[in-house]
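In structure tokens, one chain follows: the form predicted alone.
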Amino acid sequence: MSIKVNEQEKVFHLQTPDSSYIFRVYGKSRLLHLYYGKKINDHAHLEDSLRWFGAGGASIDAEFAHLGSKSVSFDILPQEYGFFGSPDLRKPAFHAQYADGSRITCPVYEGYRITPSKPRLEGLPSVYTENDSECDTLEIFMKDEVTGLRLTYLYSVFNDRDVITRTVIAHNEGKQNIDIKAIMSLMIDFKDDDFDLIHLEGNWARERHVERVPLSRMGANVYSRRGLSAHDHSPFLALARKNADEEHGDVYGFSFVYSGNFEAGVESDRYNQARVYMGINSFDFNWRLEPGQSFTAPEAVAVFSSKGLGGMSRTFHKLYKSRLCRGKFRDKVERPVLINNWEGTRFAFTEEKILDMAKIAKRVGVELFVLDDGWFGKRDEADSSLGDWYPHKEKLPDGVAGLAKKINDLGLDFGLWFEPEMVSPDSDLYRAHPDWALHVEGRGMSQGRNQYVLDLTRKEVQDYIVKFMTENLESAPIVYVKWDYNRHLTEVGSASVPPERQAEVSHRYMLGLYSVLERLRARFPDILFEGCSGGGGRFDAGMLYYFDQYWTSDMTDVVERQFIQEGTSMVMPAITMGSHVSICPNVHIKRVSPLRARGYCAMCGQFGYELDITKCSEEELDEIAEQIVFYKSIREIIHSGEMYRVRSPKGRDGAAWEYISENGKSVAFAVFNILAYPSNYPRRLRMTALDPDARYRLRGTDEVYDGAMLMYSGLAIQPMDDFDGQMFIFDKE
């Protein structure tokens, strides 16, 4: 059991296998927070450190008045779970306004209970058990019995991983309405604040940069109110102790399992006690809850480590990619290798330019051809035809139908990109339904790439999504679906949605458009769905719920592309993240670097090209042809092994990746360079987690190496040129 309570002093203590998480009902009514990290074997003396003695300015709660002033102050105390109108005035993790305009809560334990497996969150994506062995869920029920306000808090408790997952279900028992302002799905007070913060900044085409700060008395917040988890911050933290690295030392990660607003962050108080956050962004939410209701916070997700970094992250891949993706391509990593016309031809292409590139691209090996934008409508440009999910007669005379057969016929797949939750103010579906559009009566609206975002809050805008998602695949033998997102939601308001719920209309967006994926998901089952959002936003552990993997960014340069991916690597594991070969100079920055670099970087995700084949050189196309073929010698090792990330691409060299199969029998590794060193020698990079007493052999050579060796005293790697890569790969004899 996995849940441990002891009933006379009301302690729970929840353990995995390397981690203690303990708290208690303290009085007679409040939770407080004792302890969360390395495992421990009980609570004994924990709660020394929580006597407080005539704090100066500190509040003493109503229900411990009557002790004197020598007692404790929730503004000190480290709460499990923090309410506005306490005397705890730190960041509330709820906040509430209710029918008489009042916004005190303060619901008193009422009672637990813990059950085996882990439930579903109705409407939500969420963390998943295969078995009720696996898992064990403490239910804590809280009452505020002024209000009629029941909260309930999930603890659902991995046995053999170190993870816990946490939410809150806030149910109306009341008369009278309840306006939720603020509900965070997970808080967790610290005893100190000695930490270093850690989180994955950004912008279009230079996603999920790992930054890493000390925490100071100014705290630290990373958000999204733009409607989706965009590019600017991944929904993700972690709190790093000063010596951590990417082996050692104390880290706790916490990801957020959704996709629309959110708030995740850390407070450091004024007795440098540490509190961190994770929710729903609070800026312009309310959740009416009338009586009877209930409503469900999104999950996150709290993993501990000891072995550092890397630690973190791979516990966060092995959850990630067994108990959050799901379906055919979950376990599957000989996924087709795929080229995608996009970078190669904009919206100028034709048919005959499409049958020109499946040619030459099943000559060198690839197996699936994706026709990216423009296939639709009228669209020449992206200024009109979204919603209009109708074939380009000139571009295509014979279908989509007529096109996918003539590509099957070459031997390759084909798949073909969307964007369902958009539509064109210059379409046959605005002109019939200007009012499906998120809008505010009276105000004008604004584009983004020339449009509008469509109000999936309304059932009859999800409907229209999954019919004609529905009909274009099944008219043709589509195996692959590029599922893009292009804008932010402004103007956010909703005909739909009366006046007091307004604010509701951003989660209810992200609700509908969940059970729009859950609807096509178990439609087309055998159907590989990639999703895309201006490249890499919205990259977030709630769509790859739905998601079979996902574009990690628009930029495909071999250094930036490091940095991409070092940092989507935090949480995500390799088998989720899109990655391809495209052309020199790269179209966004121009750098050239060379072929061989390019494809050692993509190899590390889900490995296809972005470029007009076409064009290649007899030379360019060979190397191809070999690229793939060591994919695919390979792939195995990547997408189910484990990573290390043994050097970051920050400085002059360039990031090193180790990745070990999942039996320990092969070893692949990465090594990149940014800028060449003049006068330079053969360094030597320390690889890591090897078999000390094992021999590694070469592959394709007759060199042995003595694992102690390589991790001690390291590979010898030749000086390379300006963004050049290498990938060794080692057999274990």
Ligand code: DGJ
Given for the second form:
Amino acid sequence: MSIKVNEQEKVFHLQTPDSSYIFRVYGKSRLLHLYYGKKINDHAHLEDSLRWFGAGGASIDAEFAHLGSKSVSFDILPQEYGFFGSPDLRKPAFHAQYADGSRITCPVYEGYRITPSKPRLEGLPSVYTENDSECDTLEIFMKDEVTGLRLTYLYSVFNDRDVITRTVIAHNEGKQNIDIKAIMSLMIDFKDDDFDLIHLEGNWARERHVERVPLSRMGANVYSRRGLSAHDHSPFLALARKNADEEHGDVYGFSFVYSGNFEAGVESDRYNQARVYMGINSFDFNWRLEPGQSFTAPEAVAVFSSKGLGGMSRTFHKLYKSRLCRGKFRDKVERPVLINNWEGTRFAFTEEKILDMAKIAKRVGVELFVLDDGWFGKRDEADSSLGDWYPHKEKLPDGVAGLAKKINDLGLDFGLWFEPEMVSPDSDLYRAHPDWALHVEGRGMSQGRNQYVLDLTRKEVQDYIVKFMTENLESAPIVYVKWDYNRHLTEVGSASVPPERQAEVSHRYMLGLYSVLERLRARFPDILFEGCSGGGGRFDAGMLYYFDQYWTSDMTDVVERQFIQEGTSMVMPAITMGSHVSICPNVHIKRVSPLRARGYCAMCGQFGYELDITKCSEEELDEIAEQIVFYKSIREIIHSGEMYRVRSPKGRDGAAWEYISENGKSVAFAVFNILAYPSNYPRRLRMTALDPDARYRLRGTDEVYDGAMLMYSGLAIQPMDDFDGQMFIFDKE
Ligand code: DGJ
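Could you give the coordinates for the form predicted together with the named molecule, as opposed to the form predicted alone above?
Shown next: the complete complex, the earlier chain at its head.
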């Protein structure tokens, strides 16, 4: 049992293998947070620090007099969940307006329930379990007597992972409407703020760069107001103790299983105590709860690691690849090596060109051909036809089915690109249903990449997407779908939603999208779905519930990719990271790098090619053929096992990533260089997490290495040229 309750003292102690999370009922009915961190045995004396003398101007709550102070305030005490309207004046986790105009919420504890396993959240993505013994769920019931608002806090505590998932359900048991203005999924009060904050910032083509900053009284906040989780910030943040590094020290990681507007941050209060929060962005959010209605906040996942950032990432990787990803591809490390024509042809292709590419791709060992944007309507540029999902007559004379058959006849599987959530102003769909695009009557409609966003709050739009996707996917042997999404939400509004509910539209959009994706996944369980959003925007935990893998970035340059893949790996496992080799000079950044380095970097994710293979020289084709054979021989190591970030690319040296297979018998060590040093010599790079008593043979050679030596002295790396890379494979003897 991972949840212990001291009935007499009303203390809840949630325990994972290495962490404890403790809170209690105080006074008559409040909940105070006592501890989150490395596992402890007993809660005794955790409250010593709550005896406060001299709270200055802080408001005092009489209920806490028994703590031995005249000056105990909500504003000082660590809360389990904060409300607007109490003397706790830090950022509230919950803020609502009631029918009489009051914004005060003051719920009291009513009881609890513990159940084995973990509930799925209706209409929302969430981590799941496969049997009851994996975790227990604690529900805490709170009720505001004045308004009839009931809040249920859910904590699912894993027995064999350092994971606690959280969410909050609001239910209106009163007689009046309740307008929820903010409802965080997670809030944790720490007793100090002696942390560094780690988050992932980015933009198109430079997604998820790691930034580590000291936490200060100014606090910190990552967010999206763009209608999707977007490139700018990922719905993730970590608090690391100052001494924590990749493999040592205490780190708390928080990841939001949601793909829309979010906020996550830390407020450091006047007593230097950190409050962490994560939830739907309260900016432009209001959810009306009529009597009898409920609202479920999306899930937040908290991971504790006493083994640094690497330990945190490996916990996220294992959890997300086995208990968030679903379906037949979940455990399949042998996914097809694909080629995608986008970078090779853009919109300018013919069927003949595609077949020429496919023939050569087949010859070098590619398994799946993916036809990207431009195959439908009259789309020859990014300015028309989204919504008209029927074959472009000139480009595909025999339709999608005809091309798919010809590709199959060459011995390749066939995959297809869609951007289902969008509509072009120049499209039959828009001409027939102008009201189906998100808009506000009487206001202009901004275009992004010459397109509008469909109003997924509308059931008829959801049904339309399911219908055209179903028709297309049934019309041809399509085994893979790339689901793209290339703009943000503007002029957010929907005529299908009443005026008082307009601030629900962004969240209703996400609920509509999740419903569409759920229906399509159920209908096409054998199709491999890859998500994409202008490269790697919206690559979040919510999307991984529906997409087997995700296009990590349009940037495929080997140097830029090291930063992108390093940041992505903070939370996402390699098996989900679409990662392709493209040509040189790189189309976006003009850098020239060795093909082998581009290959090794792409092999640290779901491997493929993104180029016009008909333009490759015979030498390049031979090298590509060798890369594919090599990748197939090592993908089990990369995707089944554990990843260690041995060296960051932030410096003149490049990244070094180590992957240890699930059975511990094989190790892949990818080492990159950024800028060569003059007068260089072989430098030693210490590997990690090997068996010090084992001997490891370098695959393809007779060289045998002592495990302890590889870890404590290191592997000698021969000097490399600019932007080069190597991959070493070791097998335990
Ligand atoms: C953006 C994606 O990131 C690219 O890979 C490509 O699919 C284009 N969209 C097509 O428009």
